[in-house]
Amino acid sequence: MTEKPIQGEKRVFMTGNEVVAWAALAADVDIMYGYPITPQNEVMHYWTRLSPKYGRGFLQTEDEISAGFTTCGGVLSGKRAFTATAGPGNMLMQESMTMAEMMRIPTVLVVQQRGGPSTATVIYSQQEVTMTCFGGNGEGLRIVYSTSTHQELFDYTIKSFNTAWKYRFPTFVLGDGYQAKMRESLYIYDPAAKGIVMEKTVPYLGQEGTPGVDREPQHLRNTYNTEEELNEQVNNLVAEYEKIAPEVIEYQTFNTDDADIVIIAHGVVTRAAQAAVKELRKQGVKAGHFRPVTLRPIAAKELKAVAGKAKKIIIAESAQGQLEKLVKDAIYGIATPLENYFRPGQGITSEELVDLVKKGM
């Protein structure tokens, strides 16, 4: 048996792409299946440097469609598998991750996203909220994360896989350029020495014994021929994933207790809405930030409880309107003002924030 990947815990100084896999070989991941597109490619070029040291596996397929369905192929077979990709190849996969939604498939599925639409630019983005949150042909069922730093993506993709295996819902870590092609330090470590178990993965196909005799039967379909049974299977499927939402919803609040302004960002863009609010509170402005992390299930009715004691709020994305799409679902019925800072393929500064809100007084 080969050694662990981490020993213990370890400060380092990388790249987002290369935490990402450092993350899924600290994780126990069996293989990742990949296509290449920037700005994820370093996911796989790191992933087939480091994997083959510690006997796991790696295919490129022909394109991200067949990542995305191999994928699931090797999550079927009992592996603890995964993919990355961007952009366009978000867009591929969204076929291969409706059918794991209908058929309870836990993928995990890091995005570095890129801006849009079409083949756009390469560098940086948050204009993959929409496609990630509800691609696909269906409701939307899945778990998306977004991360902000370094250390949340090493946190969270480790994160994505347990929650993907014990909720059987397919797991997104949405990252996006900046974060995959800088570098900042963290600390990367052996998830046992947090006290993290990992999920137990099986083979939901090729197991032992008997269907219906030995072990009960699996029924894994991903079509139903009369609208009364497709109209039964979604509604089990919304039930389900209502019931453990509450289980699965993370966010983060800074100074939102007395805020009369609630700067509302996620990702990356979050880092800014933080040093704007303390540069705002030097000054005498009560600003607070509201940040969610999981922006599918996301934290409405947390939301919904500083929007409504809020006198502004400012909806800050590198993109135009996708959060705030969520956001207005998510406080429907408060009356308070709303503005809106989109930047869409651009990075958002603390500066500018603090300027917009100062102008705005």
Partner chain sequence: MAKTVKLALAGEGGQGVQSVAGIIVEAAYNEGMEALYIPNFGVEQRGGVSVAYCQISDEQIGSPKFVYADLVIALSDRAVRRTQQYVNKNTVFIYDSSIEGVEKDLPANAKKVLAIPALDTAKKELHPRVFNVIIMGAAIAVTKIIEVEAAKKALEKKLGYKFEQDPKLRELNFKALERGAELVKDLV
Given for the second form:
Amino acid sequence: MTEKPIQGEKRVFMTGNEVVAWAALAADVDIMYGYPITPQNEVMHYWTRLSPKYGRGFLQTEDEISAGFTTCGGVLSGKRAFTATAGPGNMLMQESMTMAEMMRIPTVLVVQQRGGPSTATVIYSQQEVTMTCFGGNGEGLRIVYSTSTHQELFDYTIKSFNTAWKYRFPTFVLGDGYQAKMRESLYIYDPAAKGIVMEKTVPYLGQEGTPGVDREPQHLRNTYNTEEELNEQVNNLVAEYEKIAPEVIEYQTFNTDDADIVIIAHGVVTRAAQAAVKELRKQGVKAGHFRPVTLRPIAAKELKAVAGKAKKIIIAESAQGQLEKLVKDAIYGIATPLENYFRPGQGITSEELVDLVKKGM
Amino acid sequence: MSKVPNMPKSWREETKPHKFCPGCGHGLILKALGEAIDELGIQDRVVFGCDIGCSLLSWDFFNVDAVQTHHGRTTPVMTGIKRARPDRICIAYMGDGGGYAIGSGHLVNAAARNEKLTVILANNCNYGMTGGQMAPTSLPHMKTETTPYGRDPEVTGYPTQGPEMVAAITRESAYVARGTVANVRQLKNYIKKALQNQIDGTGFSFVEALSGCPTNWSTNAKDTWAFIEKGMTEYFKVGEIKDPAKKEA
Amino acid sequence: MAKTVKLALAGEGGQGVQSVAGIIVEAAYNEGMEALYIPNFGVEQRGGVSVAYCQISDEQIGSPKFVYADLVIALSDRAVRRTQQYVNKNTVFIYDSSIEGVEKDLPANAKKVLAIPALDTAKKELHPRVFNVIIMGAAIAVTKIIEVEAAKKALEKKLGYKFEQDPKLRELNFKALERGAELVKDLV
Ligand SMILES: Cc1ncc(C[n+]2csc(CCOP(=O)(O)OP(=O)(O)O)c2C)c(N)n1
Ligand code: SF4
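Having gone through the form predicted alone, I am curious about the other one (the form predicted in complex with the partner chain); can you provide its structure?
Everything in the complex follows now, all chains and molecules, and the chain you saw is the first one.
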């Protein structure tokens, strides 16, 4: 047996892409498939340097369509497999991710959002929310974690493999270019040292024995003949998804109990929102912050309760209303006035949010 | 801003000096292309498409209409234009990642359909823009960001022989050649013949140009040239592979 | 140190601003502080101005992006122009005195604008290669994020293998750090 990549726990200072590579190693990932794209490249760079030492595999494919489908293939064969991408690459992976949704293939995809639409910038945005939650033809039967710090990037990359394999829905870690490229400190650890047990993986295809003789053959499909047949299949998928949703949903609240003004933000923008609330409270303003950690499924009930009590809601995101759509859908029916702070493709700071809140008072 | 000496007429002076790294091969390929456009007198009819890769930096390079497409999608965009406006001379410019990896299906099918299009592809053995990962053309044992211990052909295959592949799937009416930035005059002649093939409506045309990427190769000027002239040509043979003017080339 | 210190370092490619920023944040991290560093990146980064954004604090750092910096150091004319946007009334703005033709571009709203002869000092007294270490010395002296000793330790960690081969290099680097601090002593 090769030695564990991380012994116990240690404090480190590194870029987010390096964090993802270490997390995948620590999570006992067998193989990564990928195609270069900024700002995700260094996930592959670190993986290709580190993984051979621990007997793990890597394949650079000819594009992201292939990277997504080879990941499906790796998972179908019972391996813990993942891929990472951004922007235009995320678009191309939507095809394979719909196959994963339909066939319950537990793929893991790490997305480092960059500016859009089109090639746009290689820097940063939160414009891949709708695509990551709902891309493709279908119902968006996926699990999406939106991280905000390197610690979370590590924690949730590990967790995503367990979520995927436990519930058998494609699972996404939604980071961004800042998280990918910046350096900050975090603790990396061996999951076992924290009592985290990695879910067992099982092959969908290629198990022992002669099919038809020793065991039933596996015949997996994603094509249906009649409207009724498909409708039943989708109903089953949706029912299953809704059943597990309460277990999967994660969110955080900051000073929302007595808040008049609630800022709703996700991902890296939560850092600005948390700092803004701290500052506003110091100045005597009753501000709070709600942060969905899973964007899909989203904590609708909790969000609605917080939003319903507030006098005003502010939705802040580095996109033109992609989080807003999720939020509005969740809080439908409440009368609290809503204000938007949309900065597609641009970072948001706490100073801006403090100013915005105070201007509105 | 200094005027570029011997600048082709079709270059756009306002966008010079260009944005490629010092010593990059893209500038030389575009010089050959500029001269070919000048000598054929087609500046008024050319539509230029560039890929996403370092070729994207050529979007405002010429005084011709130009469009940046997506990574790997320049061939279909230019095919679409050519089909809708056959009077235009359409040039698709891309890197080896764009042409042989993500856009390989488009290249194969455009060639198979004998599109009256000219594809010019810069082969620099790696992905330049994204910081030096393995490309289909990376040489055996070459160290890149995604083959840090050297490209193992048993695991990742041997370098793509683009022009040979295109030649194998096209009819006699196609023009196919491989030039090099080490011989710009020859490269210009190949590009001229490729464009002429399109102008005459004969068929598909494809020119690969061996090119340098000193930034990601981490080479000085001397080593850059040595790699292009020796390392690359050992694997990639320079010359015309298919020329309709010459019956069987 | 109570608040978060925000630092923007800008220069031309090859001036070493990214590596200096890297060493500063690494040093702060090693001293047990929270540090956050974003290199600038873009499609046309080659040939563009290189900016390093650093934040250092006792507590967890908020947004990775900041609006205004506590200290801006600009090492070329283009860098002077590019970094104006990070300056407000609390910002110390330092630029190299060898930069010409930027009088009109210097920020008028800064707390303090200072030209330092870092390049000149490097060339005449030390070695052009340690230009960026002089800048590092100036940056830590102004912001007081870390002690000079911590900076030395970080340099040792980064360049130790070179120092082993040539101990004179160590001396040169440490001297550069100290000279950098001296250049800004009027501010401190
Ligand atoms: C769909 C998609 N995937 C990936 C990328 C990222 N990307 C940009 S350029 C490039 C490769 C560039 O290499 P090449 O085509 O060989 O051209 P060069 O830069 O070497 O000239 C990649 C992978 C992208 N823009 N879009
Ligand atoms: S990275 Fe390479 S291909 Fe791109 S401009 Fe620089 S030298 Fe040329």
